[in-house]
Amino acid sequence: MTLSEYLKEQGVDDALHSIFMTLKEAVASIAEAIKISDKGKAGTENIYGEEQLALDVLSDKILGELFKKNEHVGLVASEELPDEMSVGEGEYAACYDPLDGSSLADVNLAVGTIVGIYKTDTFVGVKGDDQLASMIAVYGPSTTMILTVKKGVVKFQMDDKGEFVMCKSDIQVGEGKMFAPGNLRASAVREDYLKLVNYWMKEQYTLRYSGGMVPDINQILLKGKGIFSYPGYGDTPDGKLRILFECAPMSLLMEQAGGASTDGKVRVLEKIVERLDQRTPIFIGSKEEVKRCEEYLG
């Protein structure tokens, strides 16, 4: 079943199919772009002080040129750029990571895309639980999409023809020992943490952790099990991570997929998002994973 197929079946109105067709091509775009393009520093910064490489300024150009075209889509805000950006008339609205991790791909470590696609004039005042659809474009061995319309999640590969075909069907998340702990430079300071870390580690769990968002997502979601944590600590007590273009698309797909999203106290789906830059803690995975993060370190 393709890409196309798939959404047709689900009931998906044509306004949102259009803009999976659209994301279809952004993530081809990507794929090629990655294997051929510089892998160097661009000479720039984001609005958040980070350093980009010329890959993230490619992916950032390639969404939001593709998403100016689609008449259904009005507003749109990158992780790149310094405010949400009205690009049309259109009643939905893409917030997006372009290129999630883009410091692993000189290494020729897999590398992402987040997507979240909501109906709203501003980004501002929404919620995680707002989204219409989520969305993860994983580069590695092969390019692959795992996204959600809210009625469960699945995944689709690349084929050679640039189709996207249905590869895996109701994705679900289970209980099971693997962990990628984020942010570990946190236990030298919070003690919570490190009795947690210590925890995984007397318990035998299978450590991994890439340094990528999206590529430790998908193996959660893909091995049904696991957690995935980042905490916040000193000068960064919510951590590094942006709820719009990260951890609200993210935890869309967990729930989706029967785990669970915390920042240790409330659900990341219900948290609002009073600023474009908000971060948050996350805990993120296998139910019972989250709820002993919340246990440890809520």
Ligand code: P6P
The other form holds:
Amino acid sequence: MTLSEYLKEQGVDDALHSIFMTLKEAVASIAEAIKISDKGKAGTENIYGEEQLALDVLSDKILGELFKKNEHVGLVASEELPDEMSVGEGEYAACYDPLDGSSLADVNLAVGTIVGIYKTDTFVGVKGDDQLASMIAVYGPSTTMILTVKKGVVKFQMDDKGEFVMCKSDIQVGEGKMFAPGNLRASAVREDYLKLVNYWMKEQYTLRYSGGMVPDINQILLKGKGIFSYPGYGDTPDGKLRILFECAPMSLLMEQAGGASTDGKVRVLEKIVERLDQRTPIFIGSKEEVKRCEEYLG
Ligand code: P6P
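Please move on to the form predicted in complex with this ligand, as the form predicted on its own is already shown.
Now the complete complex, all chains and molecules, led by this one.
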């Protein structure tokens, strides 16, 4: 079953179907760009002061231009741009991290694209629960998309003709001993995080942390188990991961797959986005593991 056939079978409206066709084209182009493009620096910085790579800028350009051409998309926001941008009269809005973990591309590790779709005329004031759909694309040995239109979670793989064919339906996340402990440096000053990481180690959990949130969450979704943690500490109490561009789209996928995602206290999907760059600590994965994080990090 192709992506288009799946979306039609789910009764997705023409506009959302069209937006996913745009995403399919963008993911295929970004996958090609990663293979052939310069992995060097763009000589620019994003609004977070993070050095942009040529690939960051190129991926952002690919998505921006394709969304501009889609009559249903009226608003976009990108992690690589300073603010949200009107791109037409469409009712739908797309927010994205065009190439999350891009610095991993120059050491040939998997990277990804993260997209959330809303029906809104501004992202200020939305919460992740308002998303109509979300998607992650992983550029690894193969190019894949995992997505939800809030009717469960499915995976598609790009074939040699650029078509996306379903390879896993009804993705479910249960329990299991696998952990992806982000921001481990926080355990040097946060006794509670040190205790939590020690628990996972003492219980002989399998460590699976790549430094790329997309492949790390992709792994938890596909293995059907595990926990990804990224706490804050010191002068970054909310960590580094953005609600709008990273945490909300991933949290929708995880909850739709039967997992959970909180900031240590409340569901990430309930958190109101007051600023586009707003960050949040995140504990996402198997339900019982998220509960354990909340107990340890109360
Ligand atoms: P750290 C990549 O830069 C990213 O935004 C996420 O993809 C990843 O999970 C996190 O940052 C890694 O952060 O602090 O381990 O480098």
